[in-house]
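One chain comes next, on its own, written as structure tokens: the form predicted on its own.
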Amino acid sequence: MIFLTRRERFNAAHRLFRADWSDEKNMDVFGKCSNPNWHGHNYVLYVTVKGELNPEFGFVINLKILSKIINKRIIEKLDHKNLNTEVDFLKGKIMSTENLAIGIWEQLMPEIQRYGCQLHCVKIQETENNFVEYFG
């Protein structure tokens, strides 16, 4: 079994909040991440796939194909966007990094499987100190 990871980057704004809570309660629970005027991050996304080495080509998946999938299904939808209001597959979710990782997984998994390998992990680094890993 081979594991292959592709790194991509995107910038996006979001706000952690629940619409059914007051601004005070949101601030108490989510702190400054609940700023009503949003805040942003320079995200780093790691997508790891796994599979057997294709003896004809010598790789698990062509990195050009993997990069194209990630860019089309994720980066083009997220980069320089407001995650709470502009991203179709994130609508109605509390915009935590955990929910972002799950949403990205759900967008990538069916497409990656078409190329004979499996999605293993979506890792999102939100800050230099915080990251989330989701294994499906």
The other form holds:
6 protein chains.
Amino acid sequence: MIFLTRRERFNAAHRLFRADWSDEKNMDVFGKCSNPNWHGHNYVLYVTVKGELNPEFGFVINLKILSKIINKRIIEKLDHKNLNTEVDFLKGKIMSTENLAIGIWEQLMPEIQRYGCQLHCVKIQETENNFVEYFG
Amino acid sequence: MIFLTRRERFNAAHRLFRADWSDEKNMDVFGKCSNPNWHGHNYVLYVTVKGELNPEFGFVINLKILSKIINKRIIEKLDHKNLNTEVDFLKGKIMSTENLAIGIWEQLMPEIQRYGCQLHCVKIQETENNFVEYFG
Amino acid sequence: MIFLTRRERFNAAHRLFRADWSDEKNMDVFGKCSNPNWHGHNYVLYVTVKGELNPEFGFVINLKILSKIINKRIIEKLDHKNLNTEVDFLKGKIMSTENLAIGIWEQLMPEIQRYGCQLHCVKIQETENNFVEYFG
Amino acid sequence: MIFLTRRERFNAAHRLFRADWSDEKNMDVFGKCSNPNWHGHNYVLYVTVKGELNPEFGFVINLKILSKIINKRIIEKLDHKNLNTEVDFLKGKIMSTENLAIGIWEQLMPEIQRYGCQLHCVKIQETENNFVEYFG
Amino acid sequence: MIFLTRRERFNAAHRLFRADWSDEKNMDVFGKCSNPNWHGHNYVLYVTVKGELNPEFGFVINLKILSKIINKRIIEKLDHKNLNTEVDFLKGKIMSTENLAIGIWEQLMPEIQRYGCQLHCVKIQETENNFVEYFG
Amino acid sequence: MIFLTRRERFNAAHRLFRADWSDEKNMDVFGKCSNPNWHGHNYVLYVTVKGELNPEFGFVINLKILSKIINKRIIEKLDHKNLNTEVDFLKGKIMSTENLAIGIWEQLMPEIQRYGCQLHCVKIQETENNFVEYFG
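Switch over from the form predicted on its own to the form predicted together with another copy of the chain, please.
Time for the whole complex; same chain goes first.
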């Protein structure tokens, strides 16, 4: 079993808040991250797949294919977008890095499996000081 | 003459657009950066000051003071904000990295001079692939 | 289960040596790292916690709380300090990166558990070429 | 049990291809990576060992020894070399990052074990956007 | 006057040698960089342009245009290529980072000027430990 | 004229203080950087030389020679040392990054000139958030 990771990036706006909370409670729990006028990040996404080495190609999965899947399913939908309002598979969720990682996992998992390997980890780096990892 | 650079960071939302242009023209010129629902970045700011070495302290300027100026004048106003709508000194400007650097320069320049040295450069890194430098 | 990592930094002096060894033996085993006049590093600390997603907040743990714990328990005690002589919980240990990671783990573990999640990993990067990970 | 990682680097030429395939098939599967005139990379190698802390030294393994093993067994053989034609232990393999990681693992594993600890992971970063991890 | 920098990357093979020198002299001057079987690098290219701010767009030059020029004139010709044998504008030169920077400058300069700004600097990072800057 | 930069690193202990000031005044001016028990950093040194391209070699200066000069004159004297007490050419100076850069410049300048090029800049990165540049 061998592990291959692809890094991709997207720049997006978001805010942390719950519509069923007052502004005061949102500010108290989420601080400046709940600014109603949005803020944003250069998100860095690491997708790790695992599988047996395909002896014919020497690969777990062809990197061109892996990159194409991530771009089609994730980057095109998230890059230069508002994560709270413009992404179908994130609608209604609190836009924490945790929920973002879980949402991306659910999009990628069935796609990756078609190529004979497994999704191992979705890692999202939100700033240089924090990141989230989800293993399903 | 010696040069000292301080790095600070802020995360903010923005979009590139002109209110006097149609959505089509904004999209044609600025592409996905003109998304009306905003996007955002982890901006990295490098402020370079220059001056003679103060022989009493061995410094051009005390880093604690330089950091305090940048935080008070820039970071507190830009971090977790919407650059197009929430920052007094950026109002009415196209929110390009160029205009952001010029705006920050104008805020910092008079403050730095009070401490016996000169502002040399404001550098803004918007993504890992592009940055702007302004020398006044 | 989801994993969240916070990065913090501290700058400190240290040396590798055993008081019960001769200078020659210390030099032979630890090389220039045993310099009696000290040397130092920009240490980078990565603290990873794991837990179920709290559905109310969308978090494993609030990053503001995690950062506050790390700063109070670790950074305030280690930053701009001498690791061999000034840190209560490191006294009497050989000041290897391994022992530093274990010591930090022991400080953080009980604190983290109070917030309903678990400490997963303490990683210390001593230089760009070496780091240690401890999982308890 | 504690984990220690050493980073080392080598710059090398390679190409992805199978001698028993036509140029067309190589180009179709491997794309520009199959260029017959070679291309190359700044490879970054991370070697992670794990073991009990040696209480006498405060180490899993002395970093000087670990670095020496990696340099003698790997870096001297791969740095500024052609991975397809000049490295004994890679001969006849498709020169993917996966096969490179596996080949390095096989070289390092018996050496590391002589020092009372175990090889845990060989990670190869080929570009800033992709890396492979092998755990044996 | 304001300065805008775009970063692009290419992976290529090369060697340092002079055909009119013996293998011994090449080895003596260029060391392992003269390996006849090639080695390679992940080159990082920084292109800095300078000019007045275009008040209509808020730009020195549209980044999409700058990126397109660099990709068409440089990256397509150098990426996954052999710099000594496959690049028209580098033929017959010693393939040092210095000559690479000068060659790229000569390709980009006339193109950049068509857009009303000037090429200021071509910087090539060959490894994490060395880079070259050329200002024309 | 072309510019070549070499990066080297050293890990050292230091403190900011003046022996002719009270502990209180040192603490007031230099803060935690004046800790009498020392602290330390992973210093990163960038040495930039400039000159005409030597047409015989394609170099400004042979990188092997430049690296050897920096290692012999600077790294061997500073790495794993106490900058305040163990370095001949820094004795009696306030150990600010500014004075460190000037001291290194004075050591390197005459050496570099022997090779037909000029020292252009000494840059010292003390932490990820601050660096100093000295141009003589």
